[in-house]
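What follows is one chain in C-alpha cells, specifically the form predicted on its own.
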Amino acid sequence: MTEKSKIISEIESKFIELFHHEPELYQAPGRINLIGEHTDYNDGFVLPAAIDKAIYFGVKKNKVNKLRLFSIDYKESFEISMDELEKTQVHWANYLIGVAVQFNKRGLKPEGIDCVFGGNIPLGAGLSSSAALECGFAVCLNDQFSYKIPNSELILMAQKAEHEFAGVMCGIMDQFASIFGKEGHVMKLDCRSLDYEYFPLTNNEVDVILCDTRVSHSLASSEYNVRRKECEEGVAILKKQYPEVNALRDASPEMLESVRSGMSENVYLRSHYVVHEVVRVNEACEALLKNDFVTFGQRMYATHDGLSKEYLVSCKELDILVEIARKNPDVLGARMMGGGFGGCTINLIRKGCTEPFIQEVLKEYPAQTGINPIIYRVKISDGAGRLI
C-alpha cells in the first residue's frame, strides 16, 4: 500500500467513526519553485509547480449546520456553528474557517459540513501545506455546494484566508500552483495579471531533489511582512522619479542604480534582489525552452546568493546544503526554497545522478551542521481536485 493509500484509507475509517456516513474524496498538492522567490508579492514573475506531495480531504455535507472538523496529524476535533464563524485559538482550523468565511461573503453561506484532513507535505518544509489546506477546502465546499466557482476565483479566496485567518499578507504563487498544476509542466505566472503559460520540465529529463535543513529558526513569518514593507519603501522611492513604477516588477535594474542614494542601504537590497529577480526568471524560461538546463541552473545558484547576500532571509544550514550541491557537477543549480530561515533547498540533477548526491548529502551536512537532514524525491504532478 502507498503512503497516500495508507492516508486515504485513513481519513475514510475516521470520516465513518466521526460521522456514521461514507466521505468524498478530494486533493490539493503542495508545491514547488524553481525560481522566482519572493517576486510574486512584488507583481512579479514565478515558477512553481504542484508536486505529488498533498493533503487530502474526506467531505460531506451535514444537515446540523456546523462545520465539523478533524485533523489527522495533529489527531483533533473541532466543531463551530456555520453561523458564528471567526477565528479561533485553535490555529489549524483557522485555516479552514477562513476559506468558508470567504463564502459567505459572497453571500453563499454553505451549509454544515464534515471534514477528515491528512497529508504527506512535510511541515515547516517551505512546500506551501497551508496553501494546499486552503485551496483543497475551497475546492470540496466549491464541489460540495456546486457554487461553481471558477477556480481563478477559488485562488484569491483562499489567499484571502491566509492574510484574514492566518495573519500571514502571502502572495498568490502558493494558491496559484496548488490549483493550476500539471503534470509535467511548471507554470510561468505573472502575479500581476494572473496571466500564466507551462513549460515542460517532464520527470524523465532532470531529477527535483529536496533537502530540508529540518531547522525552523521561527523568523519566516515575522521577516516576510519585514521584506514586504522594506519593498513597499522602494517602490516609493522610485515612484517620485519614475511614476510608472506601481511595483518592484516595474523597475529595471538602471532605474534601481539612478535612485540608490536616497535609499537605506536595506531597501536598497532588497530592490536589488527583486528587480534581478525578475530578469532570472525570464531567462530561465528562455533556457527551459533550448533544453538548456545548465543555464537554469546557473540562475538557481545566483537566486540563492540574492536570497542570501541580500534579502538576508537564508541561514547557515541552508548556504551549507547550497554549497554541498555546488560542488557536484551533476547537481545543474540549487537554492533555498521559501520563506527562507529554514525549510528546504531545491536541487535540480542530471537524471540518473541522484543517488551519489544524496550521499554525500547525508554525509557532509551532519559533520557540518550536527543536524541530519531529510531528503524528499518529489514529481511534478496536477493541482487540486477531486479524487475519482
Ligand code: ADP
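Values in this document were obtained by computation on a predicted structure and should not be read as measured data. Residue numbers count along the first chain shown, from 1. Under this definition, the rigid core comprises the largest set of C-alpha atoms superposing within 1.5 Å between the forms. First, how it differs from the form predicted in complex with adenosine-5'-diphosphate (ADP).
Relative to the superposed rigid core, residue 253 undergoes a CA displacement of at least 2 Å between these two forms. With the core held fixed between these two forms, residue 83 has its Cα displaced by under 2 Å. After superposing the rigid core, the C-alpha of residue 274 moves by 2 Å or more between these two forms.
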Second form
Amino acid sequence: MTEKSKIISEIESKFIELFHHEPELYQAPGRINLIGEHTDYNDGFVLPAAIDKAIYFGVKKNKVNKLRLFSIDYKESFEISMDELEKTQVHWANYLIGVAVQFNKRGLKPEGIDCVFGGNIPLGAGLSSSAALECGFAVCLNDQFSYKIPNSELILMAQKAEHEFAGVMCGIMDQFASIFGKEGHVMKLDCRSLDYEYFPLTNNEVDVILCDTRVSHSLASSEYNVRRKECEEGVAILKKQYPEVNALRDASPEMLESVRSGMSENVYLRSHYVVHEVVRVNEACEALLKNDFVTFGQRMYATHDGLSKEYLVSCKELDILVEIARKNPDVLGARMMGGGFGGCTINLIRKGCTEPFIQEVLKEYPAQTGINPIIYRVKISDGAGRLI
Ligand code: ADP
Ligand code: MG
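Form predicted on its own done, so how does the form predicted in complex with adenosine-5'-diphosphate (ADP) look?
All chains and molecules follow, beginning with the one already shown.
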C-alpha cells in the first residue's frame, strides 16, 4: 500500500466514523521552486512546480449548517457555525475557516460541510503545506457547491486566507503552484502580471532531492524586512536616472552598473543579486527548451552563490549542503530554497544517480554540523483537484 493510499483510506474511514456518510476525495500538493528566489516582491519571475507530497481531503456537504473538521495529523476535531466563521485559537483550523470566509465575501455563503484531511507535506519545511491546505479546501468548496470560480481566482482567495487568517503576508507563488502544477513541468510565473508559461522538466530526465538542514535561524523575518527595504532603495536610485524602473525587475545589469556610484555597497549587492536572478531565470528556461540540464543546474549554483554572498540570506548549514552537492558531478545544480537562514536545499540530479549523493549528505552533513538532515525525494506532479 502506498503512503498516499494509506492516508486516503484513513481519511475515508474516519469520515464515515465521525459523520456517517461517504466523503468525496480531493488533493492539493506542496511545491518546490527551481530558481527565482527573492524575486517575487521585486516583480520578477519564479519557477515553481507542484510535487507528489500533498494534503488529501474527504469532504461532503452536511445539513447542520456547520463547518465540521477533523485533522488526521493533529488527531483533533473542530466545528463552527457557518454563520459565525471567525478566527480561532486552533491554529490549523484557521486556514480552512479563512478559505470559507473568502466565499462568504463573494456573497456565496456555502452551507455546512464536513471535512477530514491529512497529508505528507512536512510542515514548516518550506514546501508550503499551508498553501496546499488553503488551495485544497478552496477547490473542495468550489466543486462541492458548483460555484465554478476559475482557478485564477481561487489562488487569490487562498492567498487572502493566509494573509487574513494566518497573518502571513505571503506572495502568490505557493498558491499558484499548488493549483496550476502540471506533471513533468515547471511554471515560469511573472509575479507582476501573474502570466505564466509551462516549461518541460520531466521526472524521466532528472531527479529532485531536497535536503532539510533542520535549522531555522531567527534572523529570517527581520532580515526579510531589511532586504525588502534595501531593494526599494535600489529602485529609488535607479528611478532617478531611469523613470521606467518601478521594481528591480525592470533594471538591466547595465542600468545597475551605471548608477553604482550613487549606491551604498549593501544596496548595490542586494540589487545586483536580484537583477541577475531575473536574468538567470530566463536563461534557465531557455536551457529547459533545449533539454540542457547542465546549464540549468549551473544557474542554480549561481543563484546559491548570489543568495549566500550578495543577498546574505544563507547560513552555514545551507552552504555546507550546497558544497557537498558541488563535489558530486552527478548533482547538476543545488541551492538553498525559500526565504533563507535554514530550511531545505533543492538538488537537481542526473536520473538514477541520487543514492551516492544521499549517502554523502547523510555522512558529511552530521560530521560538519552535528545535525542529522532529512532527505525528501520528490517528483513533479499535478496541481490540486478531485481524485477519481
Ligand atoms: P509551510 O512552509 O509548510 O507552509 P507554514 O508555517 O506556513 O509552513 O504552515 C504550516 C501550518 O499549516 C501548520 O502549523 C498547520 O497549522 C497547517 N498545516 C499544514 N499541513 C497540515 C496538515 N497536514 N494538517 C493540519 N494542519 C496543517
Ligand atoms: Mg506556508
